[in-house]
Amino acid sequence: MSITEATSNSVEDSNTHTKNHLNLVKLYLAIGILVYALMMIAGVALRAAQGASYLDMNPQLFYQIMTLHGAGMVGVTGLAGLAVNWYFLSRHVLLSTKIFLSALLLSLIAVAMIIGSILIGKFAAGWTFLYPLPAKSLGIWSIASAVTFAAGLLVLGVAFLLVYLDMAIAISKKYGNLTRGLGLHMLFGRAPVDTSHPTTVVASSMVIIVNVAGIAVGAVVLIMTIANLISPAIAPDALLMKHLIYFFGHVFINASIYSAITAVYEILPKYTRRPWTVSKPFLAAWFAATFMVMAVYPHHLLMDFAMPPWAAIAGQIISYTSGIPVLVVTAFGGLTLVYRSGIRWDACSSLLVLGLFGWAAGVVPAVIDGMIRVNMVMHNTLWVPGHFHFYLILGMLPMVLGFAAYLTTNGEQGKSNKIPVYIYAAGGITLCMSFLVSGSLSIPRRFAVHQESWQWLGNVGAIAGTTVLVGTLLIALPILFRLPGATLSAAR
């Protein structure tokens, strides 16, 4: 074979590799957007059922839909965040398309198991499957349904773990190990700060570290749950199970949001024509967040009297401080990039900045909920759905949709309509406020039937949720139509 032929084949292989990367990301996004829309419909139905007259829903069906909505939103948020992260990381390291595709196939199997356990098996213990509720169904669902649900989550965890291990190996091959990917050698002075070190590699290294730990803990608690379901004589400690469940759930959903922030780091500089470079404060923030994301979950257990006081106090302090490091450098960095930059405002740039706002402002109700005195009154109220809907509707999902808009316009600025973003944002803010106001009035969460004095807020939530759905469809439908023809390269 001549040198010319070898070079030609190498270029062809590279192009095929790049095309495969892009096609897989497009597949993830298409599935993710469709699932988001379906889960929004489920969410609107739940709020309408809590209202005065919009929808009459049987309580048993309400808890099934609530379980489906929670599991579906957490799962699709994880997959969408992973797609964004994987796309941008593939620009810097060599990732396996076969593993990425295998993870998607495993995820679809997991989704089938979870949906079947809920809609056919009538499992309705909530996506957090708090022990020992899965085994205490009062005859509403079978042991087999509960086992299928837990096994579905286990399969989903395996799918994510495969991709994370591939990402970890790829980063380690290029940069030495994950700590160097995180930039610790530059942070602690063993090497000068390299401003060309990719922000995506820093964020990806952090996500891999925390979410591998989260998935491992999730696997342990899911296996223990399945063991208890099959053999009730195996009865683990309830407080231990709650710790494991909330560590897993809290780390997983936070890691999904941290994955999507790579879209802001990579795309916003193109709009502002200003680089987003690493610095010691940037590296320090991500290093601190690595520990804080794994340590902040105890604010979900502040009402458990069996918790040691030191753990409750630590949970409160970390809840205060956990949002500061990355949020400060990211929000401040984003504002610095945008300020007087002459940015072109279109759907992509508007959604990315909305995502920054949702991520930064969403920490406020979370910090309030982390206060022990407040937590004792409001944690089991609709304040908590208000806090995490703020993160997801106004933070995470706009980043994903902004990334999808960027792909489908092939990076051409000003080529998409930003008016649907305003509709989406107005609906999202109103929906989140309906939850937060409900929580401030001590309206409990996870209640299928609301008292008459509470129902007006359910009506407001249903109308706002419908507005969010309309905004999402106005943004997403053009994206879905253009997505097959997107040609923006993911090449390094």
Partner chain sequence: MDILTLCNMASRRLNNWQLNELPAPSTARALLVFVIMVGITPAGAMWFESSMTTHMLVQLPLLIVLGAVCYQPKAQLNSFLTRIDPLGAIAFICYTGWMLFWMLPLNLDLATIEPSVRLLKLISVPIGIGCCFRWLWHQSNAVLKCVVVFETWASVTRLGWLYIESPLQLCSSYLIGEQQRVGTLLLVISGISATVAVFYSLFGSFNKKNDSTLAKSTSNG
Contents of the next structure:
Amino acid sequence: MSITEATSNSVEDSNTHTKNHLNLVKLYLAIGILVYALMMIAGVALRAAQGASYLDMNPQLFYQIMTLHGAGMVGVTGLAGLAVNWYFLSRHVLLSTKIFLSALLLSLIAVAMIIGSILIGKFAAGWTFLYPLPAKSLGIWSIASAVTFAAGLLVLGVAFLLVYLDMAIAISKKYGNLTRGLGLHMLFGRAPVDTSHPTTVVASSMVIIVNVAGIAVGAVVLIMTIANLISPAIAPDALLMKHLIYFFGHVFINASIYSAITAVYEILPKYTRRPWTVSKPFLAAWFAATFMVMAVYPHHLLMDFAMPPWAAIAGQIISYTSGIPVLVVTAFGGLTLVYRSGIRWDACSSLLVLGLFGWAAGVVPAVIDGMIRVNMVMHNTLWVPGHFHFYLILGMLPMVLGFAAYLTTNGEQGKSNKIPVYIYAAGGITLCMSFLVSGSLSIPRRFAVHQESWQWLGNVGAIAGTTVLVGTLLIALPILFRLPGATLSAAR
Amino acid sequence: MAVYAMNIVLSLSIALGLLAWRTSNFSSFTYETDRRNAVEARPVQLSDWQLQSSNGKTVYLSELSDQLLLVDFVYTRCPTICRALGSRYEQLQRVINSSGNTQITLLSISIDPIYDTPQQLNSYRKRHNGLKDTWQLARPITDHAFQTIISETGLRVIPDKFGGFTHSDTIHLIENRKLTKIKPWSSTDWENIILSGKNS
Amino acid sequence: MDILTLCNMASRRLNNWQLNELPAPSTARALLVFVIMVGITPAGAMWFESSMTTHMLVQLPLLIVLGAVCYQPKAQLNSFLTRIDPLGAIAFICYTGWMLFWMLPLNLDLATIEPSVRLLKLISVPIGIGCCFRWLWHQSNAVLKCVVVFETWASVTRLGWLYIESPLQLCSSYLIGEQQRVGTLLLVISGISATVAVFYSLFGSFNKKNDSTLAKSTSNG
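For comparison with the form predicted on its own, produce the structure of the form predicted in complex with the partner chain.
Starting with the chain above, the whole complex follows.
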């Protein structure tokens, strides 16, 4: 084969390769947006059921829908975050489309198992499958459905693991190892700070490290849950199980947000025409976040009297500080990037900045929940749903939608309508406030039936949730229609 | 590629099939449950066990086995499970007496035949307020007899670190010299069997 | 010398460690035959199976490792295997299946009681687990390798935890105290291997372009 032939072949290969990359990301996004919309309908139904004016729902169904909403939202958030991260990472390293596709297929199998266990098997123990609740159904759901749910989560974990391993290997091949991907050699002065080192690689390295650890713990704790379901005599320590479940769950959902940040790092500089490069504070922040994301989950256990006080205090301190490093670097970096840059405000840029705002402001309810005294009375109220809806509706999802908008306008600025973003943001803020106000009024979470004096907040939530849904559809429908025409290459 | 996919599916189903077969459709993962399931599926014909009863006489399984026999395995020095088994037999004996069912005999066989002389066996029964007519105690006198019982019932007896033994806490149902059921001592099936007079 | 350098050195050593540093297949084969023969003889079987620790943590790993090391198929067999299992998926199923099989307390018990099951163990463990692992390692890409290692690690952890937690005596041939000791040992193994894996993946040098010795050995292998 002559040299020219070889080159033209490889160019063709890389073209189809690139096309496959993009098509897969489109597939992820399309499925993701559809699932988001469906799960939002479920969420609106939950709030409406609590409001009791627009909807009357059997409590048993309520808990099934709550489990579905939780598992569905966590799953789709993971997938969407992964898609964003994968798209940008494949600009810097060589990732396998086959693995990305198999992960999607595996996820769909997992989703079928999870939905089946909830809708057919009536499993309703919440997506956190908090031990030993799955085994104590009082006859409402069968052991088999609880096992199917846990096995579904296990399959989902394997799907993510495949992609993370592929990413880890690709980063290691190009940069040497994961800590070099994270830029530790530059942080600790063994090499000068290389401003061409991609921010996405730093973020991806961190996400891989924490999430593989999370999935490893999940793989163990899910099998222990299944063992307990099959043989109730095997009853692991409940506090240890809770630690592991929340390590897995909290790391997973946190990592999804940190994955989506790559959209901000990669797209916002194009709008402001200023570079966003790595620096020592940036690297230090991501290095610190690697540990903190893994250590922050104990705020779920501050109410457990069996926890030793020192552990609770450590949990509070880490809850306080965990959000800060990357947040400060990113929010501050984002602001300095946008300030007087002459940025064009369209759907994409405003969604990304909204995402930054949600991520930054979401720290406030989080830190309040992380205080032991407050946590003791507030953790079982709607304050906590308020806290994570803040992060997810105003932080994570806008970043994903902003990325989708960027993709479908093929990077052209000022082409997308930003009115739906206002609708979305207004609905999102109202919804989160309806939760937070409920929480501060000590309205318990996970209650199917609400007292009459609480019901107006449920109604506000339902209306606000509908607004979010409308906003999402207004943003997403044009995206879905234009998605097939997107051509912006994913691979290098 | 299609052939390969088919081969993968084939080998997966073979592997799952073998595991399912080995575990009786994923129901028995331990030796103890396997032993129970196996007996339930296929009763075991027993040979004529030679035993020494607590009155010192030699008895054979065939002499006892014209009725339903509930058999447990104990050793009289046992500080733990054999006491529970003894109390359980005391309970079952009360059920037998109140039901008037004379077709049922309880039998405790010692797994420590060297220490458990007829005197020891008698005092074990006395400790549990047992009556001679419906509760027999016996020990295998020869090593061969002991090994036969072990191999036919699949019982596992392993010495613990305190000079005692760890062994199964199950009760065995023997009808016409056939082992037909193995269940935990705590199972309420035993009451049902006594009251109905037959293996349900 | 700081901690980063130390980690780097340790993982570089690990990374440079090649399969050809393993003992020769012929030595391994002789050792395997020896271990199998010892496993068959009553005295040897008694020694290996007298305690759960020697049974599970000495005999089985020995059989697996020796089976994997001595695996060296002839060209004919190799081409046959390449044809029927190019990606190592069937080997993966075989490996997982036999691992599961021998993780069941039932089979461990039966191996101590029934000579036929003991023989099955002595044959299926080196071939079904050891050789299959080697084949799978040879054929599959890096991601699948990692998944296999990950799942094996997770299973060791799960098993260890189950052995410690279970109030039931899972193996009728072994005392519950022994079961808990094996559980603890399994967790220790899991902890050590997790630490090694974390250090290896975080600090190991995978940048093959800059490492001429590695590049050479990969092209050979």
